[in-house]
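In structure tokens, the next block holds one chain alone, the form predicted on its own.
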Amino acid sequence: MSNVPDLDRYPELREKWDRRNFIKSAAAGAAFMAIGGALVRIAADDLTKAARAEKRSDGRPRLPPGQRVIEKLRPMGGDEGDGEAKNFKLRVTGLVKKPFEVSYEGLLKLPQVEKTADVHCVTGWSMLGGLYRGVQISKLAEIAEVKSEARFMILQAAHGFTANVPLKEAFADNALITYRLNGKPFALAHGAPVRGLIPDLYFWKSAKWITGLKFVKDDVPGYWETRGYHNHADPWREERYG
């Protein structure tokens, strides 16, 4: 026997019936989301476990201590830049023989590379195996003819944000000024149109909404470094805070 009332005969019951079905559907959806969330956590735990078993080419574990794997970049806030490619300018200055400025269109005309890289946030998440497209910072330094006395690079970004990076990490093979991740432009929350990528340091060093590279002799702590974060930021040494 059906539990459905005769709604044509008793139309005054329709509102209560519809409400009952809505509550049942919502409850089922919540249960599904709870189960789905558990499955997501299990999958993330498996990814983390697998990454901990892997080694990098330099012998270090692929996943630094205290990190867990997630599948997508997590927005981490910050004062957003303009975000428009047509307004983008990158200035390369400091201890260089040939300072220059390049537009977004000009950046695309420079030698392009695609590099696979893992990134590690100081808050404890890591995203592994992203394919980043852009221009190597070492190539920009070569074009500008960085002077021999330079020891550090300052990443400059919107609203005066800066991050200091030793040249060892700045000139790494996969250290880029990048505008694509896995074939797609960055969302504004992730630094569109162009951001830095310094994958061997905690991710705050990979400044978003990038505006310039300045090469200097003396170390100049940046925005987060002057607010208690570690000056160097090596994830394998857990250099999170100063």
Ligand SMILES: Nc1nc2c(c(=O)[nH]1)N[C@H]1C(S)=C(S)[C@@H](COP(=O)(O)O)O[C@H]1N2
Contents of the next structure:
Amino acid sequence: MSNVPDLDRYPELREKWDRRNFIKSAAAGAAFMAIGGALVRIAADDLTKAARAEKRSDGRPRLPPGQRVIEKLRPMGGDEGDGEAKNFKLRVTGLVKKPFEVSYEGLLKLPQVEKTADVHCVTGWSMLGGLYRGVQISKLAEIAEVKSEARFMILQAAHGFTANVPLKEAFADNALITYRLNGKPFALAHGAPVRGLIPDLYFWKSAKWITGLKFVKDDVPGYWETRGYHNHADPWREERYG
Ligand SMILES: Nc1nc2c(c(=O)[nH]1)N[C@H]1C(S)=C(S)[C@@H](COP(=O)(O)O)O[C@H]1N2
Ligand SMILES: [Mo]
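Okay, that was the form predicted on its own. Show me the form predicted together with this ligand next.
Shown next: the complete complex, the earlier chain at its head.
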């Protein structure tokens, strides 16, 4: 059974595991459900230990310091957009030779990619291994012909939310405008119909209900960056607060 924790290496899980098997064998509907939270926690503890031991292809540990693994994105709030694909427009503006806007249908006609990515929330949770489908930000930048003076990208979202990202991270292979996670559309709480994804910076940079990308020369700290969060937000340096 692959989901059995390695009890020799993690003896502290023994008691929980025995309890789980006891509960399973005693399983009676509601009682089993009520204990469900505890079962999830066992699995997550185990995933956290495993991820701490793993290395990324860039040599960094898979799990940044101070993070623990959870199994599903947690809805973290924000001022929601209307969520409707038919009303979606993404405007690509600023220091570009060819500003443009693209509808949801138009977005689907651009070259699509699927990237597996880990995301790291500044509150301490990480959700590993999500499969995100969408369009690379570097592709949108190429279409707009971003000028050489540009240094930063501002993600713009519903109701004036913004997040600033240096072009190095914005043009990373796994930095996307995305509309699917693990094959499913995003729920409204998670940014439907389309959100940004900058997985190698803390998750607040991944603007939900996205409306635009603006390329600029001078940095413009965004919504969270002007409310005490770090301007850059590298999880491996624990750039949590400014
Ligand atoms: N438009 C918008 N995007 C946003 C936010 C927001 O308030 N508004 N919050 C950010 C923060 S702080 C986090 S941690 C993630 C949370 O995404 P989730 O709710 O899908 O987990 O979205 C980010 N994107
Ligand atoms: Mo957040």
